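For reference, the chain that follows is the form predicted alone, supplied as C-alpha cells.
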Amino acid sequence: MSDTKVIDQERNGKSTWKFLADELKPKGKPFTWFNIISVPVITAGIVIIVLRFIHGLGYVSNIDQEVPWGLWKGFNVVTGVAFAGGAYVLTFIVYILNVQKFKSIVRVTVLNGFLAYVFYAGALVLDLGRPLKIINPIIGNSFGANSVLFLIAWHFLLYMIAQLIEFSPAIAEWLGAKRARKVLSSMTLAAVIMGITLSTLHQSGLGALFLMAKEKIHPLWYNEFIPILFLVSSVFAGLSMVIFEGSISKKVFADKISEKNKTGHKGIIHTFSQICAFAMFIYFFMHIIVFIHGKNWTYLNSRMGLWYLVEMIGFVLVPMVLFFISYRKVNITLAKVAAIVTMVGIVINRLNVSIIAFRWDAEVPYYPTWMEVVVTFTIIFVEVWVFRWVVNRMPVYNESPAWAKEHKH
C-alpha cells in the first residue's frame, strides 16, 4: 500500500484537530546520528539566541558599528539565498519550458527554497541591532521607495508568498482539502511566474547592495557587475544544492520515492551538470573580462590576490571542468563531487564579498565568535528538522492521492 493511500485512510474519519495532533507525534528512529548531533547544538543555540535578545547583539557576537555585517548575514542570508536559487530555476524549466522530466522534484525543490527564505529571514532578525525595526525597509521608512533595500525587502516578502502558494497544493492534499487544493492548483502558474520574476530581481538585488560599498570592498571582488554575477552564480549554486540534497534524500527517504523517480534521478543530475557547466563558464568568463578591464594584475601579488586565485581556479574553474566531464562521460559520481566543490566555492565567494574582502584593510578584522557559529548551525539544523517533518507527512516525494490527480496543474 502506498504512503498516499495510508495517509488518506488515516485522514478519513478523524477531525482536523485530531489528525493534526497525530501528525505532530514523532516518526522514525529517535536516536540517529543527525539527532544526536543536532539536538545539543540546537539547545545551545536557543540559549544563545535568548541571551542575544536579553543583553543585545554585542553580547554574543563581534558585530559592532565598524563591522555591522557578520556571519549571520554573510552566510545565512547572502550565501543561503544563492543556494535557494534552485527553486526558481527548476520551476522555470518545468512550468515555462514545459520539461516534464523534472516535475517529480519540483515540490521538494520549492519546499527547500521556501524554508531557506523563511529561516534566512529569521537569521536577518537576529543580526539586526534593533530587530523591531525590520519593518522599516518594507514600508520605506528612513530608506525611501527608491532604495535597493526597499526593493529587496519586498522581493523577499513576495517571493516567500509565491513559494508558499506553489507548495500549497501539497499541504491541501495532506489535509484532504479537495476544494482548496483545486483553487490553489489553479494559482500555481501565476505564482511561478511571479516567483521567477521576484527571485531573479532578488538575487541580483543582493549584489546591488554591495555597489554602494566600493571603498570598503577589495578591488578584486568589487565591480559594477556584482548584481549580474550574483544572479548567474545563483543558477549553478541552486542546482548544485538540488544535486546534493537529492542525493542525500534518495537514501534517507528511499521508502517515499517511487522506482520511476529513482531511475530518473541519474538523468536529472546529468542534465543539471550541463546547465551548471554552462552557467559557470559564463560566470568565469565574466570574471576574466572584469579582471582584465579593471587592470587588476598588480593585486595578484598579495595575500588577497592568492586567495582570489584559489576561489576562481579551485572553486569555479575546477568544478566547471568536472561538471563538463561528468556530462560528457555520464559520470554521476563526478557530478556529485562537482556539486559539493561548487557549494563550497559559493560559500567562499559570498563570504569574501560580505565579510573577508569587506574592510579587508581594517586594523582589527572581524572574526565570528563561537556563539555566532553555533547559532548558524542551529538555524541550519532546525531547517533540516522542519524539512524532514514535512517530507515524512506530506506528498512531497510520493505521488499525490487519486482525487488530486483529477485536477492536474
Second form
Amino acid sequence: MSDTKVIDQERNGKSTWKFLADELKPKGKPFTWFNIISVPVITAGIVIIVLRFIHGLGYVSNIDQEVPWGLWKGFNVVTGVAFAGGAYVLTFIVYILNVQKFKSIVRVTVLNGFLAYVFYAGALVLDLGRPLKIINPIIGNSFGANSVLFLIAWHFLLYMIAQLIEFSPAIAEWLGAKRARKVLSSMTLAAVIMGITLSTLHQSGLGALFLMAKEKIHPLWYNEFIPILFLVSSVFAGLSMVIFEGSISKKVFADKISEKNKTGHKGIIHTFSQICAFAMFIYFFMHIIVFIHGKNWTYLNSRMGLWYLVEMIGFVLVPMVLFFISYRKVNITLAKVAAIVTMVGIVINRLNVSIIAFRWDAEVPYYPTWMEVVVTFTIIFVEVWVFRWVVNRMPVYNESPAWAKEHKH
Amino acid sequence: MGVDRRNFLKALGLTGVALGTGKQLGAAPAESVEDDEFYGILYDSTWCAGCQGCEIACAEANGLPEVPLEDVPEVGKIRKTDEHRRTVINAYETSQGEFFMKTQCMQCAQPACAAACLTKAMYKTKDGSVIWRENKCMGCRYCMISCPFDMPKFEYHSTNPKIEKCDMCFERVKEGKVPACVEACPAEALTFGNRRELIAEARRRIAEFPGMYHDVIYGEHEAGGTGWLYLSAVPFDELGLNTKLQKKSYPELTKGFLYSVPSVFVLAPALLLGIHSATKDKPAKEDDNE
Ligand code: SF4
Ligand code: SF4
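Now show the form predicted in complex with its partner chain, given that the preceding structure was the form predicted alone.
Shown next: the complete complex, the earlier chain at its head.
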C-alpha cells in the first residue's frame, strides 16, 4: 500500500515523459546470480542471432532436409506455449467460474502468458527462412486458410491482443490513467472469453500441426488424438508452471507480496494440486486407450519403447500420484516437487512429438548445436528480464493503487 | 525376357499414337482441364537405363548446378534430392536383378505441402503441377514436415532461402512443351500426359506383359493419388519407395480438426458467457482478496 502511494506522489510532481524516463532506468541490485548467468548468455545469443541472419539458418543450426524443425520450434514454440496455458486456465477459474480465491495471481499469470507468447512468436520468426514474408498470411494477400499453421499464427496474434487487454488495467494503474483503466477493465470479460476460446484451439492446434507427419513420428507418439492430448496436458503444464513460478517469485519479490497473499498462496497450490491430479488422470487414461487401440505393445521392447515408458510412468503417473498425495495430505512442498516433475515431463513429451520421435529413424538424427541451445536460453532469459522489469514497476504482485480499487470489475 | 522386350517395343510402337497425344495435350489451355483430369508423368522403371539424362536436363532447365560426373547411381548408395537437385536416379539390386528408380516430388493430387502452407506458396495448379511461389513463401518449412515423400528441400545456407522441388516443369507445360526430363529421356521411360490416360496405359502394359510387371501402379492410390505414376518389375519397397503410405490423402488427416474450429468459435464463447452469468451472483464463499 505505502508503495503505491509513493508512486502516486512521485508521479504528481513530474511530467509524464520524465516519469517514463525514470521508470525505464534499471532498479534493483546489478549483481544477482540471475544477472551474472543471463547477461553473458544473452550477449552470446544476440551474436548468434546476427550470424543466423547473415549466413542463413544452416550456419547456426543442425536442422536439415529431413528434420526441418529443431529446438527453436520444438522447445520455444511447442513446449513454451503449453507452459503458457496457465493463463487461460486461471482466467477461466477466476472470471468464468468466479472463484475469487485465485484473483491475486491472475495478473502475474496473464503477464507471464502474454510475455511467453510474445517471445515464442519471436522464436518462430527467428526460425523463418524468409521472415519478411510473414506479412503475407497476416495482411491477407495469401490466406492459406486450410493450414493448421495459419490457424495457429492467427491465434497467436489474436491471443496476444486478448492477453494485453486482460493485463492493460495494470498498465493504466502504473501510468495513473484513471479513465483508460475504467474502459480497459470493462473489456476484460470479453477478452477473457475470446482468450479461452483461442487457447483451446491453438493448444490443440499445436498438436494438429503434426497430424500430417503420420509415418514420420514413431507410432508410440503419433495418433490422431495428439490435438486433444496436447490440450489436456496444457492444463496441468500451465498450472505446474504457475506453482513453480509462484514459489520462486515469493522469494524474489517477497517485498511486493502482501502477507495475506502469501498465506493465500498455499491454498491456491492446494487446489491446483487437485486440478492437476485430475487432469493428469484423464491424460494418462487417454494415453492408455490410445495405446491399446493402436495395439502398440509390439513397440515397447525397443529403445523408443523404453523411452515411452519412462515418459508415461516417470513423468505422468508418478507426478500424478504425487499431486494426489499432496492434495490429500495438504503437503505444499510435495506439490512443488510434483509440479517440477510434471514440467520436465511436458518438456519430454513435447520434444518427443516434435523432435525426438520425429524421424527417429533418420540416418543422421537431429541434435541441436550449442548455438541453438544458447539462443533458446537467450529467449527465455530476455523474457524473464522483461517480466522482472514489469513486476518492479506495475501493480502485478503489489496491490493496485487506492483509486483503482473503488471501481472493481 | 528378351522376346518380351521386343514384343513390348512393338506394342509400344503401336500405342505410340496414343502416347503422343500426351505430349500434344500440353498445348491445351489450362482452363479446359477438369479437376481430376490433370497432367502426370508415367515412369516405367523397367525401361529406365539409369543414364541420368533426366537429372542433367532437369538441372539445366531449372538453373541448378550441373550434375557432377562422378556422381552416378550405384547399388547400395542412396542419393537424395536436395536444394541443388530436384530429381535423382538410384540403382537397386532386387529379386529380379538390378533396376533403377527415379525420385522427385510426386505432384500429389491433394498435396500435403499445399494444405500445410499458410501462405499458399505451395499450390496445386489446374495443370497438375504443384508449384512453389517465391513471393509468398515465408520459409516456415511446415511443407517439409508434412510431405509424406520428404520432397520440399530448403536452402539452409542462404539468407533468402528458397524451397526447391520438382514442379513438373510448370512453365514449360504452360508453353505447350513437355517437362524437361520427359523430353530428355532416351529410353522413353517417361511419358507425360493426362493422368487418367496414363493410368489406362499403365494398366494396359501390366495386362499385356504379365511377367514383366509387378501388378501395382505406384501413385495411383498412394497418398490419395499422385501425378507421378511408377511401374516396376518388383514390389516397390525393393526400389526404396515407401509402400506403407496411407491411401487417403494427407490433408484428410487435419480435416477433422479444421472442421471443428468454426463450431468451437461459436459454441465456446456462448458456453463461457453462460457459465459466467450463472456463477456471477453467487455469494463469494472464498476469501476475496480485494
Ligand atoms: S510429394 Fe510432397 S512436395 Fe510433392 S506434391 Fe506431394 S506433398 Fe507436395
Ligand atoms: S516453407 Fe514456404 S512453401 Fe513451405 S509451408 Fe512454409 S510458407 Fe509454405
